[in-house]
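The chain below stands alone and is given in structure tokens; this is the form predicted on its own.
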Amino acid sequence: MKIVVLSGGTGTPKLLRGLKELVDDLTVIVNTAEDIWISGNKLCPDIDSVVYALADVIDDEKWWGIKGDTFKTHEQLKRLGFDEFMMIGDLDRATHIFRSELLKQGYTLTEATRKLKNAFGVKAEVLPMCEEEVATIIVTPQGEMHFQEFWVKHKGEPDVIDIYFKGIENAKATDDVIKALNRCDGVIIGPSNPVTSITPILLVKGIRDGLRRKKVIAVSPIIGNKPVSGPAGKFMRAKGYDVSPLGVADVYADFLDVLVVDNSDADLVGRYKDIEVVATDTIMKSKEDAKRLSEFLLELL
């Protein structure tokens, strides 16, 4: 079975580390959107937490960076007056250095990634969504800062008013992320961000239609009225959605066969008109619940 991924970088990549198991021939799309450069070099938070998950070195304890990291660098720039602030282990550093090199020597990012991810061991594709530069702005009283400012610098503590791909205009999906699209028998979208994570890849020209010729099912990072992690609820909201799975279902509405709900949401099964919405147990605390949930994916499929 040929199965693509959208992904962001945290409730996705727990399910990647069952599906790896599971699907012989994976390809995982990446959100880029969220990248940033920071002491110079280039970091792409999503594409490394989906690297890190499927080689088995991601911390699961924070679901970034690399397991039993040190921060020795991060801690001597702070101590020379260099403000870094997004806390960067010395492992992890290590990778943005390793693309920040290939970039300059004239790689594509797709191509830095293909090296990156064969260097971890990682068998499955790994794809950025585009090879434009995309930029996730938040707008709020405060004025407008890069996603990574609003949820790292600040906490995601600032009031959200809206939300804005700066650049998205100009993104195109790549041969290779299109032709992962069409030979694929189906598509999974991850727990990640609705409006963060996989908007931004719905937005690369040629990525919904793509989407649109294949049975794609997505599993909601929302339970109840609150998000697993992560600001989703503040970012929904922003955008006009309920905070709830069938808001979920909303952001998707034009493509999406089948949703994914936590049981404890099973009373909303048959509540959507154009989306058959399924309910399991969609809480991930380990590899076995990883795999338990991707062998069900993979039965709706």
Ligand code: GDP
Second form
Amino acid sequence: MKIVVLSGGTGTPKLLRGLKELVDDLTVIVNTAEDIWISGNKLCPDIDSVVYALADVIDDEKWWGIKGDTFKTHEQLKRLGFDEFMMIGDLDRATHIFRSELLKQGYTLTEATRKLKNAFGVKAEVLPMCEEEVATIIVTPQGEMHFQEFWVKHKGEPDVIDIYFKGIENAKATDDVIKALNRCDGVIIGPSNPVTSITPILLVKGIRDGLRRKKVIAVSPIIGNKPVSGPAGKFMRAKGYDVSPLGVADVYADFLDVLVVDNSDADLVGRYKDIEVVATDTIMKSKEDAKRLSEFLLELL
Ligand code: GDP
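Same protein, different state: after the form predicted on its own, show the form predicted together with guanosine-5'-diphosphate.
To see the whole picture, the full complex is given below, headed by that same chain.
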């Protein structure tokens, strides 16, 4: 089966550890709206987490960075008086340097990502959602800030008034993304933040039309009335969505075929708008959990 997955940086990489064992033609289209230049290098947090998860080197306690990484360069930069507000591991930084050097040599982000994932021995295709730079901006009472400043520097504490994606109006799907969507048998939206991880992908010109032509299944990152982790609840509320699995369905309502909710939300099973709602265990604590959920999703497709 040819499967396309849309991914952010935590929940979907967990799922990918299962899917990669079961699907031989797998393409992951990844959010790049949280990318940021720091300490001279371009970080693509969601691309890196997807590559590390597929390469089985991700730190599966924090769900970012490389397992067993050290932070010597980060600590030295701080000693030198440089305020690097994100914790960047030494091995992780090598990824950022590798990418940034390729970009400076004129490679596209798509090409640089392909070289990176190949160097990590990853078989699946990993594609940035677009080439244009897009930045997720969080509007708070303290002012506007980049997503990473909000989440890392300010620990996600400020109230959220609004969220917007700077530069998204210029973003168009790359040929690789369009081709992957056209040739696939179905699309899986993993449990990712619907507002800051998946909405930017949906806003890239060409992607939504591609999704409307395919069977699309999404796994709810919200269980009951809370996300499993991260700021999805705060962001959904700011955008006027109910913080619930059905609120997630509302974000995807114009193209979604099936919403997968957790067994603890089994009361939602049935139909919602034009969407079929089904339930299974969606918490992934281990690779085995991810594999079981992946089997369930592939069965649905
Ligand atoms: P984040 O909100 O910035 O962390 O962005 P991500 O796109 O990485 O979103 C991760 C989403 O996945 C969060 O909304 C979590 O609630 C959700 N999530 C994380 N782990 C799991 C899991 O094991 N099962 C399910 N159903 N959701 C998960």
